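So this first bit is one chain, no partners, the form predicted alone, shown in structure tokens.
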Amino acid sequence: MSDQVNPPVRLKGVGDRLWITFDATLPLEELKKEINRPFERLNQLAINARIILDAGEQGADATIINELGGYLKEKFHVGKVTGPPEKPQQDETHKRAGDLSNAWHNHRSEALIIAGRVRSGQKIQAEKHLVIMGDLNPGAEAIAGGDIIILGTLLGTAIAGQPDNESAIIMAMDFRPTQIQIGGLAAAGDASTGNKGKTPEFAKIEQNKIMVMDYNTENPFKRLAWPEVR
């Protein structure tokens, strides 16, 4: 007889699942009928449910998984069958806990953020990255070490992701430079063509190449899940 304070099958719904919580260190054929129990009790609900089985913290290899899908399809018709999802890497939980605790909202900015047109002859220089809120003319020459973001036309030259940041990007509402460079490598433009202001976009490095892209449609960040610090 089972131990019915701490039964060694439990089945709760979760959303439009079944999700069976079970002590893998059973027989097999125990662990059959413990299943037994609460599938006799629902009856026609079982019929074509979804069902997650779960071994908890002690973990079940991928044929006790098979075998017992395989017996809850045979006899109570249920539907797809499977293990729990896999749970997030743990470097990759740590990173969310911190950008959630103390990360982006508490972060100090290292960005060089100026307005105004940059003219020729003039060079703006960041440490990390730069944010003009205004044209970098013909002539004109803007460094950084992260991101360079042009809030209006680039038709001087860019160089980001100085001096080996190859994840780094250069974008501009208009974008028509005279060359660009991110980390080591480098790229002539041309200012009589571009888009000429229709949409922003943005450079960066792909397959070892510069590649410029329409920043409406390829945004480089919608990906990701959750805000991050660059």
Second form
Amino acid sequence: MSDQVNPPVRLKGVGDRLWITFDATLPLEELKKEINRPFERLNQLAINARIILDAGEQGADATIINELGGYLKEKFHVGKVTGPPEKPQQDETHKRAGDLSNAWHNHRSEALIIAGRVRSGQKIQAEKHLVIMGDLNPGAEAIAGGDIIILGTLLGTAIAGQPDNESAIIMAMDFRPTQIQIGGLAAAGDASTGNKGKTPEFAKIEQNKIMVMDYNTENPFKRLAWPEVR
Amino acid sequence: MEGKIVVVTSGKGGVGKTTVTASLGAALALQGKRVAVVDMDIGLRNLDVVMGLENRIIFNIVDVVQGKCKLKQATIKDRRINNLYLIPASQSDEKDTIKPENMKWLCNKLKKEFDFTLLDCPAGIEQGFKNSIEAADEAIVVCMPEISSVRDADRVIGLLYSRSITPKLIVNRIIPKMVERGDMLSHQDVVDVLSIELLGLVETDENIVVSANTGLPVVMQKDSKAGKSFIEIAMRMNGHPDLPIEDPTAPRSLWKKLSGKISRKSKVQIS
Ligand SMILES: Nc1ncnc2c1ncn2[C@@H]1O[C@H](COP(=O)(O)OP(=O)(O)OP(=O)(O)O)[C@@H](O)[C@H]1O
Ligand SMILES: [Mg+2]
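Now show me the form predicted in complex with its partner chain; what you just gave was the form predicted alone.
First the chain shown before, then all remaining chains and molecules of the complex.
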């Protein structure tokens, strides 16, 4: 049965909201019990949070959403509770027909952008993408849920796509890392192979291996016909 | 005016902190400043030996902090150089006998007596290091042109910045021949990674070993290259910050401090 793999209530942060997916076939009392678990872990983070209750494909009627919403407000002091937003019936061409400069209005992407030198023993962590305008020294560590982009020299350890995003990339103007990791794969740097900043390079996973390439000639995004959110 | 507390540190051991402290102390005193050098390496004291003063120690820094003697009683006057004083470490106590608040108290007293107080920090980043940076106004990071030394110096620089102390760099034990052959990092490689202000470059110099054995400071030895470098570093600390730095790997060339300002003809306006 599928609910052994998927818990009946799942919680995910989406932008500034908490998106709860739940199995509407369960009796209400059991749902309340299940929903306690993730919210207890959130603790005061749940206070005033905007909540979206999503019963998935099957959908749920308004009473269940009202009922559960009231319960969450009372017990965990959450903010506004709504059902999932209506899916916009747009296809790709329709989306692109819009003005490109307006196309990003509905998107959210989080990146941590820092400036300066990261020194030995220091560690920078980003939920999603990480941009360092500066150098990452030997002995320093950068860890990101998404991509790591270093506008400077990468000499330390860069760990991208944590825990399991294998499409993440690591890029640096001068790419001479001690070690890199993408998702679950790791590769050791080799001081003798760096090209000392002649060209920017990037690493990505190809056929289950980390490959390092010249960004100017192999830029993987050049081939994307239409700009998309990373 | 109050004097300055300058900590000499490196992270890694054996890179020349004690040598730098003794040499700069001597050079600054010879330039007319009142100088105290303090051995912060509790349990492994060294500075007294390098300065040839070990046989005069009666009280030490731990005695001062514990109130067993007055600061004056633990302050040993140098044999050759006027205005140069040593406060020795204790040889027997545990490393953490002294606490940061003790250092604040002591340094406040030292500031009133001396133009420069140089603290010879122990290796590592533990208690002795923490004590040494507690009351420091300035820091000198000593680094050898060697990967592990650079790594440790970088760690220490990060810790100093986190305490709002802006460190300056001395690259010590440069062997020009090896740099020319490509067998040793150049000072430029070191500066590239550490990216802090360079205070001076010191070659590996036999005179330093001689000096450590005889107690005659290297800055008083004629034709000692390292001695000359230390005299110039002391001048940079002492009112001549722009004195050019000689590059030992390229004789006769000077490593000028460029202002790094580029002026643009006009700014691009975005309307
Ligand atoms: N420029 C130099 N040329 C030749 N020898 C040097 C030079 N600098 C330091 N040395 C030698 O290197 C050794 C270590 O130097 P020193 O004791 O000053 O290092 P340290 O950083 O104080 O060590 P520790 O961490 O043990 O306190 C000594 O034998 C010293 O004489
Ligand atoms: Mg020493």
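The term rigid core refers to the maximal set of C-alpha atoms that superpose within 1.5 Å between the two forms. Numbering follows the first chain given and starts at 1. Computed from a predicted structure; not experimentally measured.
Residue displacement note: Ala140 has its CA displaced by under 2 Å between these two forms (rigid core superposed).
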